[in-house]
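Okay, so here's just one chain, in structure tokens, the form predicted alone.
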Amino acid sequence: MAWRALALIALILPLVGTACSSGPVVLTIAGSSQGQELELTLQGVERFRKRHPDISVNVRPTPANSTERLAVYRSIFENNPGSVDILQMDVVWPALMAEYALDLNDHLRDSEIEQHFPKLIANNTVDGKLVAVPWFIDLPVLYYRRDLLKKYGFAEAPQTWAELEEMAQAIQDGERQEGDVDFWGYVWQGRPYEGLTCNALEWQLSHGGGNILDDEGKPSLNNPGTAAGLYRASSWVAKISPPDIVQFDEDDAHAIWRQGKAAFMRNWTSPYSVAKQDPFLQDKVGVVTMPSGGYSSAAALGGWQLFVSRFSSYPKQAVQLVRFLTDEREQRRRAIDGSFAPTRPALYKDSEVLSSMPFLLSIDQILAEAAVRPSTELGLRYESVSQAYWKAAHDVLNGANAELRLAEAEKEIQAILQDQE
């Protein structure tokens, strides 16, 4: 993917502005990487622009992946830390991102504070300091043909991984012996990055394998159910998936995607308006929870949230665009508009976002099936932990012993709890 290359460079490219630099205050925010989310935040700051003509706004787009827009902000505080001003972040970054933040604690009311689900608020929360407010929440789903399901007969979505495989393998072989030879039956994310972290949660969740750390806090690993997670998706390779599987992150499976070269994707909820805008795939296009592998559907909790560097020379502007592009109207806009999932549980009442989003008619089911990184619990650790675990679920991907792999990985974890107590 391009936007790869251009993490590399990402300090030094030019500033994708709304505006011109003209007025006493100039914000900068990072974060919204392209397609859809860059532009419903180009619009969101030009309605804040509108309100504020004496604050102009750049917006500078980073990778979409998450491993890579990490570093980009490293970069950023270490070289020219009062270059950006405000910063979107990911779920299990606060503990990470909790130096450079401002805490939002001395400058929004508590009333503004409450509107947000509570889990989320305690998540960007860091010994008592608000690193930052919620923007969006990213809710995995199983994106599926509803006319392919129905070509080939088959009456509903897959409840369970055995099902899917069934189907995917059936559609497969159906679509290429009527010619289109370069077909797939499932897409997702087995990059190497904290993407595949999400993925390998659920199938370790959906199989019974538990969560990374135990209720003490011990890194679990080296179990059954992981491993017949990991074994399970391992053989999906170069059978119902891409054989670069592998290397794909999200951006690479929706292209399949949207391309019509699969029957099945495993991607975030934003890729749900995409479609339903595409003449191709328009009325097409079913979403369903994620399969389970003989215990319940897991889906790896997402999100993004906005925060305010403590280097920025307008804390008090910077602080009313975040209150501008988190308040209800603004996510309103792009939960209709974009399929961002709001953070802000009055919206999921709202019928018009439930009618252009209907999957979170059972918003509370998910939240409480969630399955949540143990970001909180690890902190500073969290980010070494997670690499560990993606590593070892990556080569167990491309053929390694599961049971050797994650017993390695559960060590790895052990030495990186005990090193940093």
Second form
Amino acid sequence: MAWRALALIALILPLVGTACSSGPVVLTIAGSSQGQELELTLQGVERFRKRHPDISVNVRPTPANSTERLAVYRSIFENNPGSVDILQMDVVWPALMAEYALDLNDHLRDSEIEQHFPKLIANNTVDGKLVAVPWFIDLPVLYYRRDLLKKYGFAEAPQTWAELEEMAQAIQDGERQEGDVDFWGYVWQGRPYEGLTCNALEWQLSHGGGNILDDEGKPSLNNPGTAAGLYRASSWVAKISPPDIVQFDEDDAHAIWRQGKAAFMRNWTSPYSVAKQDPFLQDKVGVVTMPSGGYSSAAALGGWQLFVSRFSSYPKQAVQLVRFLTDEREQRRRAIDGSFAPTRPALYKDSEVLSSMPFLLSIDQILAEAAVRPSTELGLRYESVSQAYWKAAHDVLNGANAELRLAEAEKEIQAILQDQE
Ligand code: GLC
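Okay, that one was the form predicted alone. Can I see the form predicted in complex with ligand GLC too?
To see the whole picture, the full complex is given below, headed by that same chain.
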């Protein structure tokens, strides 16, 4: 990947250089972490700068892992709040970031705000304050190797977890017999962090275990569907998935997949465009919706937004950059070049966007059906609830008794809810 590194350095240097040498206005945007995502952001920023030569922009990469990124943001706001102007915000953080953000209702026209999916605007609004502008939607998909399914006689991609297990095992056994000793059936995210909350919620929902909170807002984990989902995932560890899958995040799973060392992968949509540009994977990758556990298929709703820090010295210019990066042209480019699903309904009618992300066709439906983490209901408490949840899931992956751990997590969550009522 030397060329990628060089391309990156070539893009970063002029930006940094200009920031130091000219123009009184210097904006810093924190978020996009590495690889393709960072490259796309740098290109967007460069386009902005061509239009606004008087504004310099630094791109400050932060960890890709959402939980680690949140910790970095916290330390920024604690230690040096004026050091960033614009930040990338996870779809589950509006309540957590609200106190640091400008109210974008005061800076954007209604007609601009209305161009995004209303559900995302509602998600990003806390007590009437528009905390952030939607930038892209993340939805998980199941990646599979079309060539290997064919080689082992499977006519179609799996629709259920049981089918996935059967195929993953058969392909893994076969590939290992042919000498690929570190080939794995299925890679996903098992590290104790926000990504495990997404994976576990999908196992839970797809086995009929409901969401983390029930319709009345009470924790609802200690049930047979949730236990079945967690037991199933724990049976994959060291069997069809690497033993250290319990420390994998999205990038770890993607790294194995990119090397051609796995038959299936759960990940968000952006690895699709990476595969399309990869000489080895290019013609081999298929994408389907996540498998069902006999109940339904479930896909966690993820995604990222941009907000302006209320500590920014240049709020007007920062809003200009947010407006530019989230506009239709930029979202279109990021969809076509990077498989980042847009937050603007208009782009779901764009033939080039649709052909570059064929699985995007049913996004309206997926958005209506997506597994939504209960961040709106929980507000500031979401973080500790999610942590209690992912810790329980992680223990079960490591062999703990699911019924016991789920009962404990349910109590912990009850206490969190009562504590802060
Ligand atoms: C992706 C999603 C985000 C989620 C995170 C978990 O970045 O967009 O919503 O919280 O993954 O790892």
